[in-house]
Every structure is written in C-alpha cells, then in structure tokens.
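Given as structure tokens, the chain that follows is alone and in the form predicted on its own.
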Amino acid sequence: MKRYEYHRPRSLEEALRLKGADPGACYVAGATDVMVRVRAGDLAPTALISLRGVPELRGIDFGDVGRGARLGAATTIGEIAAHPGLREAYPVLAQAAAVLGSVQIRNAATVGGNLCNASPCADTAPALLVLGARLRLQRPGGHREVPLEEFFRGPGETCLARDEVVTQVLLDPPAAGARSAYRKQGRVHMDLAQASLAVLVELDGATCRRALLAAGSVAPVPLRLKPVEALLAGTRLDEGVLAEAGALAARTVAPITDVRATADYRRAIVGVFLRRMLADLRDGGARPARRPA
C-alpha cells in the first residue's frame, strides 16, 4: 500500500480548506470502511483527512423528545448505541446501531461514514430512513439540507459534491406512540447483513395508522418499501393483512445472488422479518435486533 499525507485539521473550517487544496484527498473518521477499500485497491486518494479531532462534528444533541435530535456525523456507532434518551426515543436506531460489527468496530466508525460508505449493507440507513431523517451537507461558504432518501446514489454514490462533507444527521420529534424495531440476518455473528429491515408504525389498538418500512442488502441502495407502506396504511393487522405485507415486501426488493446469499433466500428474509416484526410491534413487544448466530 502507498504511503499517504495524513492530516488532522482541528476545526471544520481547516478541514475544508484542506479538502479545497487537495481535491483528490479523502475524508476519514474511523476508517473502518475506507481503509478496507485502500487496502484492496478500490480507493486511491492522494491524501487522508482525519475528521476526528474535530469539535463540530462529535456529539449528540437530544434535550427532550419534543426537539428531535441531532447526531455529529463523527459520532461513533457506540455512543448512539449507549445513549439512553436515543434508546428510549429511536429505538429502531439504537437497536441498528447495537448489531453493528464488533465493539471494536462500534467504538471506531462514525454515522457519518456509515452513510456516506454508500453500502447497500450499512446498519444505520434502514433505521434512518424510517426515521425520516436529514443530513446536512456542508461546503466552504455555505450548506444544505438532503433527506437521506435522496443521498443514496447507487452502490458507493452518494449526492455529495466534491467540496462537502456531511457533518450532521438531523431527526424529528418521534410521533406520538409510534413503535419501530430493526433486525438483520448474517451468516455468522458480527457478519454483514445478509438482508435487514426497519420498521416503524404508528397504531391505534391492531389498527396501523402509519407504517415506514426500509430494507437493507436487497437492492443497489437502502430502500423505502412504499408499496407495503400504501397497504398498510388505515388497515388493521390480522394474520391475512401481515401475510400479504409480508408477501408484496418480497416482491418489491430487489436483491442480488452474491457470496453472502441468494437474491430467493433475501427476498424471503424480508417476508418473514415483516410478518414477525409486525405482529411483535402490535403486540406491544420488539424481538431482539438480530438472533444468535
């Protein structure tokens, strides 16, 4: 492997004007995800930028559930998977968050590089899609704000122009007696998600008012399963109704044969999980995010 320049700018501000002088240099928080992908030859950056000594992008700001939350993209996985007012809040999130690679891996990699990895795999995108959150893009002299449905490009693209970085994850105020719940399938334990889901519904009684369902590993990006949504939507949910959610989830991903598994066991995966993750929602409880391998 070539030798890099390394840099630790202090302040976003230094950051950018690095990135500004060195357009072919690349951001790094933990690395976990980009130095895997210089080690193989995918990436080849004429330097690295370290995100980690800056101020700017750590921290979680969550006062009160009535405010939302905003996450640094510097925040580790770890944190957001220990921080006890996201867990009571954004369960789907913490719970994503919770099965993500080893604890040393949770300790190192960041949301930020977690989303902008672009992997059709990555823990946190489901439980953020449903969460309808924002990111904010930031450049030298200004920003802005994408939701993250619209970040995603393809597998490894994202929207992100040369000159920006993101450095915060924006969430609502979680609905009012919304419940939601993440689980993923790997072949072994800490292994990446063969195929995962995220939902969230809001109820009244088995009645689902509002349903938000997003996959992972089972198409080109993180996907919103709208289709199941609009069926879901103002129905109540008995076994007929879960079977066929669960039968039109597996007809809208569109998943790959790859070495982890095959596009039929994933479309299937993503059936079962539905029904299951439904039926535990609406009666008040949440299965473990991912069983024992």
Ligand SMILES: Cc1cc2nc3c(=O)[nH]c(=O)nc-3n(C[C@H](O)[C@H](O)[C@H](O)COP(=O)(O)OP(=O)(O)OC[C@H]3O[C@@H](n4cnc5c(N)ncnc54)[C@H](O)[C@@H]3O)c2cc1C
Second form
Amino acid sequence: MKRYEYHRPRSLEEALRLKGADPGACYVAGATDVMVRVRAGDLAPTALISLRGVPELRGIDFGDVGRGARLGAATTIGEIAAHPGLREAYPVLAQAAAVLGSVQIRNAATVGGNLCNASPCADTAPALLVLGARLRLQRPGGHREVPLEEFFRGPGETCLARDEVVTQVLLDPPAAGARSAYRKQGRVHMDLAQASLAVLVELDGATCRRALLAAGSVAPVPLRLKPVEALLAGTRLDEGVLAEAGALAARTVAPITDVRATADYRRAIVGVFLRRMLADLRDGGARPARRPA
Amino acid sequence: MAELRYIGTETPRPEAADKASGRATYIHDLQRPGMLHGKVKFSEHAHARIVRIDTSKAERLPGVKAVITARNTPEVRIGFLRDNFALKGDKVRQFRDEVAAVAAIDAETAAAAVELIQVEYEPLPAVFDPVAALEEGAPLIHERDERGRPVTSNRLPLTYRHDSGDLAAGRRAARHVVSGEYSTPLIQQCCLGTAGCLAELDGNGHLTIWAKTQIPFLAQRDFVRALADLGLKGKNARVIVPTLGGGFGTGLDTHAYEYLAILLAWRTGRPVKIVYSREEEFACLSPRQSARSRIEQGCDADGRLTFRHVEVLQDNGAYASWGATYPSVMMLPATSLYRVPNVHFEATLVYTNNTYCQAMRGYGNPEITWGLEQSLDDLAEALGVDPLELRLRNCNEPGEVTPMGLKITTCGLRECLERTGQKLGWREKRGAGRPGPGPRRRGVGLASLVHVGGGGRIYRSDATGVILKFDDFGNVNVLHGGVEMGQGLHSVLSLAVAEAVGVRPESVFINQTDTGTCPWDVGTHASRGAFMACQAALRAGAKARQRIFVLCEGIFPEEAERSLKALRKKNPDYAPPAFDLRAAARRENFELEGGTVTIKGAPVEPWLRVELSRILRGAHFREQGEMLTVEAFYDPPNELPDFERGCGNMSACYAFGTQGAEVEVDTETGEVRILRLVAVHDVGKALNPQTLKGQMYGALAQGLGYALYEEVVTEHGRIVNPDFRDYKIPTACEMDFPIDLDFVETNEPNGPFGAKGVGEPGLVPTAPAIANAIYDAVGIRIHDLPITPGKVLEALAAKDSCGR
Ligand SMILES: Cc1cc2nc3c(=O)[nH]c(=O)nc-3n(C[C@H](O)[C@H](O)[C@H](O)COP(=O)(O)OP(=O)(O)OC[C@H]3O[C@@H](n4cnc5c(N)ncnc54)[C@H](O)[C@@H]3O)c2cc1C
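Now that we've seen the form predicted on its own, could you pull up the form predicted together with the named molecule?
In what comes next, the whole complex appears, and the chain from above leads the way.
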C-alpha cells in the first residue's frame, strides 16, 4: 500500500493551516469513506489530515432541549446513536445513526464525514434534512452557516469550498408535537440503502400541521419530497390521505436501477414506507419528542 | 469396535485455538527468503484479438524483476479439456483472461507495473447468452480444439445423457403432468481467505508450491506437466497446503495464477507469491456455474411418479473447468430423488464470453433440486394431495436400485420427511393461508435431497491413504492427503484414529497436507473427506494394533515386571495375585484403549497396565530396534459412471435429507423473512456432532444466501459487483431465526462407524424449501434465483392482474 503523510492537528487553526499549505491533502475523520476510495484508486491525496483530534469538532452539545443541539462534525455515528438526549429529542437522527453500517463502522464513522462524502444513500442526510439542520463551515479567517439542503450539489458534490471544513451540525429545538422516524431498507442488514425515508410530522391530534420528508438513494442527492409535504400540510392523516401521499412519494422520487435494486422497486418501497411510517407516527408508534422546557 | 469412546462425542476441533488466536498460517502469511510478489494483468475485453502487448514501461519500473506474456514464455495449456492457457497469446475470451504477469520486490510495485503494461486489442463480436451462443453464426469462442482441428460450434464436446425405462409409456400413464423452467445464477464461493499460492524452484529445478487447493495430488500431476512445458521434464512438483480460509470447491482445479507464479519463479529464480484481492477473487476466480433447467414430471391417479424429463442448459463461460461437469451430479437428483421409473436427462454446455466456472459445494445438485422440488409441489397441487404426502408416497427406500443404477443401501428419507413435517407444524400450518402482522402472510414449505454419501467416483481412483507414524511418547502423527479447509476434517480424523488405534484424541496429531509426505488422495470434494479418511484410518488403526500386539508379546511382560518390581520396592507387603503373565502375553489377548495396553481377563492391577509409549520405546531402543509406522490405502466400493449413458453406482452410499422453512412475506415490500428453518439429515452416524452441526449451520447460511441474496451480476461479461459492498451474503444478522437441526442415524454399513458424507447436503434443498413456503404464504412461484423482494413484488402484481 502507498504510504501517506498523516497529520494529526490539535486545533482547528492548525488543521486549516496544514490544508492551506498542501491543497492536495485530504481531510479524514473516520476514514471509512476515504480509505475505501484510496484503495480503489479513486482518490490519491498527497497527505491525510485527521480531524479526529481537533477539539472544536468534537462533542455533542445538548444541555437543554430549548436551545437545540450542536454536534461536532467529528462526532461518531455511534455516539449519536447512543446519546439519550438526542434519541429523545430527535428520534429520526438516532434511528438513522443506529442503522448506518456495522458496530465497527459506527465507532469510526463521523456525521461530518457522512455529509461531506455526499452520497445519495448517506443515512444521516435525510434525517438531518427533515430536522432542518444547518452546517457551520470554517475557513481561514471566517465562517458561514448553510442549510443542509443547500449543501448537497450532486453525488459526491457539496458546496464546501476547498479551504473549508465543517465544524458543527446545528439543530433547532424540536417543534411542538413533532414526531419523527427513519426507515432504511437494504438487501441484508449491513447494506447501503436501497431506499430510505426520514419523516417528521408536527401533529395536532391526527391532523398534520407540517410534514418534512426526505428520502435517500432515490435521486442524485438526498431528496426532500416537497410535493408530498405540501399535500400533507394541514390534512387529517386518514387512510385515504396516507395512500395518496404514498403514491405521490413514489412518483416524486427519481431513482435509478443498480445492483442493489431496480428503480421500480425503490419507488414502490418509498411509497409503502411513507404510508406505514405516517400511520405509526400518527398512532404514537414512535416516541414523541419531548416538549421544549 | 464394540463401544465407541470418542466418535460421537462433541469435541472441539484441534485447530480452533490457533485460528481463534490468529496463529494459524494462511497463504497470506507465508514468507520465503528473496520472495517476490506476482500480479496478473487481466483482459479489458470480453472477446478480442490481442494485437500488441507493450511491456517496456513496466520492465523499466524499479523493483520489477520479470514481466511475462505468452510471447516470451513457453505455452502452458491448462484445464481438463486443454482449452485454456496460463497466458493468452492470440485472443482473450473473457474479461478475466490473463494477458501478462509481473514479479516485483513488493506487491505495490507489482501492481504499479501491471498498470504500465499496454495491450492493444481488436475487439471481436462477443456472446453472453448460451442460447444465442448456440445459434448459427454466433461468434465462436474457440476456433480450434486441442489438436488444432477447426471447431464449428460453441457446444462443449461433453455428453451427459440418461434414458431409463420407457418415457412415452410413463407419459401415457400420467394422470397429472406439470412442467416449468427454472434458473440459478452465478454465485461466488466467498471464501474468507482469498486465493493465492507461493511457488519456489530449488537448485535442481524441482518445484515446491504452497497452494490453496483441495486436490494436492491432482494439482501435483498438473504442475509436473507444466514443468515439462517449461523444459523441466522429469522434475517434481511438491504441493503443500497451508491453513485454508475456506474452500467450497474453489480449490478443485488448478488455476492460471498458480501457473503464472510458477512461470515467474522459473523466470526470476526466486520464490513468487500471488495472492488475490477480494475484487480479484470475485472477478477473476471461477464462481458457481449458472444453469437453466426445464423440468417436466407426471404422476398417476394415486400420486406415483410415472416419468421425469429434465433438460439443462449451462452457460459454461469461456473455458472448461469443473463447472462443465455439474451434470454428472445433476443426474443424481434428476434420476434418483424419489422413486421415478422413466427418466430422461440431458445437459448441454455452451461456451460464452462470460467468466468460466468451477466447482462449488453441492456441485450441480442445488441447481436441479431448485426446480425439481418446486415442480413436485406443483404436481401435488395438480393432484390435490398434500406435498408432504406426495413425497412420502414416492419416497426412496433402502435396497432400491434407482434408474441411474445407484444402489441405495441405507435411506432415512422417510424419517427426514416426517420429522421435518412434525417440527414445522406442517399439519396445522400448511395451506392455512395464515396472516402475519398487517399485509404480511405466512407459509411453510419443504424440500429434500439425495447426494453422494460414500465418495463420488469421477476419476479412476476414488481412494485415499493414511499413514500413522508413532513416536516415543505414544503420539500418533497422521499423514493424510485430504485437505482441512475449515470443515472439520482434522477433528473427525483425529477422533477416528484415536478410536481405531486405541489412544486418546489428544495424542493424535494431524500433519500438514503435503504431497511429499502424505499418501495419495483424489481430493477433498464430493462430501468424501471424512468418509474416506475415517475408512482409511480404521484400516490403518487395525494394522497398527496388530503390530503393537506383536511387539507386546516380548515387551509387555518385561515392562509389567519392571512396574511390579518398583511397586514392591515401595510396598514390600504387596502380594500380586496369581497370574501367569508370560503365558497370557499373546497377541490375541492384548487390549489397547486410551493409550494403555492391558491383557484381557487379567487381574485389574496397576502394574498390568502398560502405556503404549513404553511399548514403543521398548521396540525402539532394543537391539535391532524398530519404529512403528503403518499405512492403509482405501478405495471405496463404487463405480466410475458412464455419463454418456447416465448410469453407474458412483458412491458407496447416499445421503438424504429434508429441510423445511416457515416464512413471512411482506406483500407490500416483497421482503421474505425466515421465521424458522428445519433441517433433518440422514448422516449415517454423527462422528463429531459439534463439527457436524457446524457444517450444517454453515451450509444453511449458504443455502439462505443462494435463496435470497446472492448473484454475481454481469454486464456484457463484466462482473459489476465484485466486492462485499455490492455482493451480499448472509451475516449473523440475517441468521436471526431459530434453526431446528436433527439427524437421522441410519448406520450405513459401507460407512466408517456407520457414517455418510455430509459436507454438501446442507445447502442443497434450502432454496426450494423457502420457495415452497413462499408459495404457501402468497401463492406465487419464483423460478429464478435469487428470490429478491423486487421479484416477489412483480410476481404478486402479475398474480393480482391475472386474478382480476
Ligand atoms: C463497511 C462500510 C459500511 C458502510 N455503511 C454505511 C451505511 O450503512 N450508511 C451510510 O450512510 N454510510 C455507510 N458507509 C459509509 C461511511 O461509513 C459513512 O459515510 C461515514 O459516515 C463517513 O464518515 P467518516 O468520518 O468515516 O468519513 P471520512 O472517510 O473520514 O471522510 C469522508 C469525506 O468527508 C470529508 N470530511 C470528513 N469530515 C469533514 C469535515 N469535518 N469537514 C470537511 N470535510 C470532511 C473527507 O475529506 C472525505 O472527503 C459505510 C462504509 C463502510 C466501509
């Protein structure tokens, strides 16, 4: 195997400086995507800059539900899946984290890496999309915040500039009456999604005030299902509406056929998932998010 | 051997500790002084003429020691039809064709050098479908045969045909007839240890090769022939088998990469190792062959089978390896699974530009049983009889001679069927149309199998040998040519040797398989390993006992008296019972058990028990001393079949079994969940229940993978899912259902300790059992493996639109 210079910066500033000095270098967090691509010969960086030891990128800041949450970009998927506060306030995210890869992968993989890799099947992406997540991006001498929705540009493409890193994922406090869930289907348990769906609804009894829906593996980027959201807003979630929403979801997605599944199959199951998940959430199947204090 | 002490006990396998702790030495771990790393340059076309190969850049790369092509090395032909070459010279016929190889000081340099080799191709029209390949005007994969004569068709020159009874009469006698077409995909054996070898030539031109093989002695023959091609006539090839990370049939033939390692070692004068990456293992090793079958069968008004008509078309890929001989085993279930008097079987094998195929566990049997057992369910429905009942009415019986001439000695099929039914709750569950939660439906199904259980003669000799080499410590070192590849052969063999000789299993050591030291064995295939090894061990053990008891005549009394003397010294009051030791010390009176020699009928006194080690040392160190080594060679009572006529009793006995599945089908997503698997197998006798269960659980997982997940996907001959990201096998998460395993012990008289071979049967009927359960649940038939959720949804939709 080719040998690489491997940097372990101890601060954000040092990380940015290293990257500035060697533009061909590649950031790595868990390296679970990077090393696969390096070994396949798809990526040949001049050096690797590890973000694991950068304190600004670590940690889950979730003291008080009312303030929302800040996740360091280098937070591991396993930490998210196991975090009691996040599980309570953002079930959709914890559920997505819990089905990403295997135990070993979840121990290494990070949320920042999952998003920056920008795969259409990234499990945390649909979950964070329905939570309206924003990303904090740092570059030498400045930072900006972008809504996750504007972050993805295409398969493997984001709006991240060459000299930027993602430092944090920012989440608003859960809205009143919000319930959410994530469902992924693979051919076997440990698989990339054939299709996945994140659903967040704000309910008044059986009436849906607002719905946020995002699907994975059904388009070049993790996809918000806006026509279906519009259909659901303000409706009573009765069986007729659920069926209609499922059918519309199947029409809204734009999947392809590959070794994991056919396009038709992906369409079909997105519709089924939506119908089932809405019914479950309506009936209280997933734990409701705790009200802001 | 009246009472068994070790055989039949749950015993951990001897190599487990080393494997679990990372000490086992696989091919990947092997190093030799001065060793180079080899890497293969594969074709970039499915079918193309090679115009030019430019190796100059690769040769100039520092660290590269040799770059070989067909143009700068002697021709080495391989394969049993001699239709393949270690290096392709004129044209490539599949994507994985070897066009060049490199030896370099490390693996990275070798990989970089391979990238620098430039090959210019002139693409040729290619054909990937076996039906299209048979059409007139189809591109010819091979223009000439081995002897250079022109060839006019892509059909392989191999005939597999069976005709028995009177098919027309069988058809006339049938009240109900069903037919169907079925297919099974290419799948990969998925050894966790990828393929590889290390080849080294010594100063005299003799080859030593550490190989991932299941046929060390046939490989030796192949390699000796290749050495002759290199001008090393009369030189020896010694094949050594290191710890293997699975075999599953991959090691049944020799592979181009092995010849390339030999060529590179010859060219460089240094040891050369080639190890495949996972992607190479998927894309460049020979998978299980795909097959299409047309099955028609009928029964009379009572449900007795009157005829069976089976036609098989196999996509052979570009060259002939053992995939091309699957029909020799397909004939078994086609003619002999359940009693059917009039049978036609025929298989056609066709060259295409797809990857060529090799052996895999089950070897043609799962491919046919997949359709056969579904077709039987169809027949039961046509007749209006319960599928289990139909099978019982046609059940094989002991003493039967099947249309293929298989002599069924023992047969536990009836019991397997009945027990599977009981365990599944067949009576209550079958046909009950039981709903599961929401849009899910539940069903049960079952399927059976017959397979060779006492070797499988596909070669002039089906034999094996065992050498028992005793040492001064009473240990028995076993030399045996069969291959331990994870299945538990060494565990069972050490129990058998312990039992046969009369020593403790801890004193038995199985040596590394090595053609230089071990007696000949045809190969570890056809579920024959344990069966043959134990038979040879029984014979060698009997010889050893005879020899030991002869030694005892002189040595036992001396040793016993010495013990007595020591005893008296310690305890002067000790009065030994009256016993004429000298008179009793006759060979027929000795007994050896657990490593201790005694005299039958002698008083039970400690000094009258002599450890085997003392006898052996006594023999060793006396004047004109001798060391005890015995050998036995066993060839089973079976026949080499005539495959063109489809008859011959190829095995000394036959294994049977039935598996049942309870499934839950999600009618909206098409997912199939296994709620339970039942497997009841006629194993003759459980030699080591622990390894037996291991074989069965592993086989069931493979059977489940075949049923639901696995398929090597090709696009115009290129494999597009060559890794575990895109090719899925079941993991522990998928095996999350109860497995009810049970064994019928029929005590096979031709088997060692009553046992039959059991290596393959466990994965044969799994897929059809699941398919039959799906039919019970939702009324659809999937004819093409694997049963993916997409196919289930399509079939459900088709059924709905028919129903309307
Ligand atoms: C066996 C296996 C199974 C997998 N299963 C799944 C699965 O089920 N679902 C799924 O979604 N994914 C899966 N993956 C993919 C992968 O594990 C995830 O995408 C993971 O979250 C990537 O995180 P990482 O920290 O390892 O990323 P890395 O590999 O370290 O980085 C990925 C990319 O992001 C960039 N990057 C990382 N952090 C930052 C940052 N803070 N700022 C800017 N750029 C950054 C890197 O430069 C790189 O381009 C699997 C991978 C493997 C090997």
